[in-house]
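Given next, in structure tokens, is a single chain: the form predicted on its own.
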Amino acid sequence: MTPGLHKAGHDTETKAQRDGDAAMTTEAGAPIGAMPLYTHLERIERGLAAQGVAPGDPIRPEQLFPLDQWHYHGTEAVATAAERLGLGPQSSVLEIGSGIGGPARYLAHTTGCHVTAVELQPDLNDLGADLTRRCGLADHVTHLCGDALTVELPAGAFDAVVSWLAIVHIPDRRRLFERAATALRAGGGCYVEDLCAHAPFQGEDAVDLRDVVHGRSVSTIAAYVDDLQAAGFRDVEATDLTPDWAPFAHARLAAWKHGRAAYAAVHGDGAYDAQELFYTVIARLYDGGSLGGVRLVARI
């Protein structure tokens, strides 16, 4: 088997491991929207400014790229997806959580697909879909602002389902795999890379992961299959990105603490110190050991 790689059914986690889950869903915080990496939406528009497009101007996807893929490795891992998942010019895809729609554009641009993107956050749909109409793709893609829990989501509808760093703000995770398994068609895939937990977090971790990371349903890789596997899902596979994340994060901090001059001359100060204090924070986090990163792709 390769290395973090774990197929449902073949882990040694202990039943104790799992009841300790609970222990890692945090409760009510600071809201979703004053996460740091949700705040001055601005920098957006000047990123774009910077290149030469004004506001309302048609736009590139390719312009777009390094201002809305708000994940690890960028498109590089929504490309992963659509050659996991078979993606193509037939394929409807649902994504839960799209922020600005990032991933949700590069798919419908690369692939041809059409795309619904729910986000729960209006300030964050809005500016997707007009980023979405402004690149010339709002025939691929459909922004849904609502909650992945009560939103109507139609059943066998879709044929893949997707998510980058988006279901950990979302409590209960078991309920949102049984809507979207109902929502997708016989042999329907999931694709999705979330955080996850290899300790409990303590102290000021557990604070900074309720307030600043927002996490919800940050559990043990097996709790996340078992809820994919409660909600019908099967051929489960789960790999540990965490050897990969962990020094990703730390270098993303150093190359940010770099480029501070010319990142606030473009965005901001304020745009800069909220991302700075987001990236420390994850830093720390995975420092902790109680941090990680997972990828699960799964059939129903």
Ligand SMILES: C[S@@+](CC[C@H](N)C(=O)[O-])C[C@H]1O[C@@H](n2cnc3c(N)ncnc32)[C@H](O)[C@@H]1O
Given for the second form:
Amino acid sequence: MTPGLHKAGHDTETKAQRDGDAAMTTEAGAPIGAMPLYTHLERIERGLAAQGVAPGDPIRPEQLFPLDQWHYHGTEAVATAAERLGLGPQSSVLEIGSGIGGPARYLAHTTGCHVTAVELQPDLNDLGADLTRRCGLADHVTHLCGDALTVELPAGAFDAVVSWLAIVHIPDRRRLFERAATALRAGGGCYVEDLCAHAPFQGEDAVDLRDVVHGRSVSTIAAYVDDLQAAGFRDVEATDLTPDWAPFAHARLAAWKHGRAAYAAVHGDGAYDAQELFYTVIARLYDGGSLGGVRLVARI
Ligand SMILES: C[S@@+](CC[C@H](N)C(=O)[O-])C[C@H]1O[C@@H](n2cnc3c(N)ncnc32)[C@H](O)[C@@H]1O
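May I ask for the structure of the form predicted together with this ligand now, the form predicted on its own having been displayed?
Below: every chain and molecule of the assembly, starting with the one above.
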């Protein structure tokens, strides 16, 4: 285990204890809040300050886009979903695992739709709600803190379900898709981007997948499609994004290392190291041939 992981894990064990939420501590491995991507949340306010936005000030959504899109290809990926799902001002969208609300705000801002953004971790959810309010989008994005496997969702209420890099954390994916299917109106759409497996994870890779990536449902693309179909989704279209995401992960790591001095000067070494650990592990898992990426588009 790397020194960076110990540090990130220690920081967020304290955070999980503070939150006192049993769901934060999983049956095996580190709590989700220890995942390096979810520590050092003060980096968002610091990133805004670097653009001249003071704490509590109004924010233009565009000022957040470099900070709040925690998936591959930033807002471009979210725009693709909006186009594939035909979202507009009348659309009601459910996002599973909304992080600090980046995709939800982008969808609301660019299409005028309404998004119910479900997020497990209270500190991320609270930060997301605050950012949404400061962007003037509170009427268009409802932040709901809870576990997507259990949180109350109205039946037949949504035109679309979307998710980026979140379902990987959720152990019972088939049940999740059954819930999503129930929450959608007849004919509603589903757009998911997520990690997948092309080969079994062995040794250190398996440990890092569990503890650094917090992978709980990483499977083959075929098994992913099976779970969607078992929940009643049809016209399932699966695209293997690995040839695009693997080089993206390497470019992201190289850019991160290149910007070390500037980032650490603003955010501190701890924040820099946490992200570098995450980016390094992800790049190595792609190199090993186990990790992949997938897009799934379907209809109920
Ligand atoms: C990699 S982040 C992506 C956030 C957002 N989708 C984005 O692309 O910016 C995945 C998010 O899923 C959330 N998550 C994990 N398990 C969840 C669950 N059972 N219910 C709701 N959210 C969950 C995590 O807390 C995390 O914020």
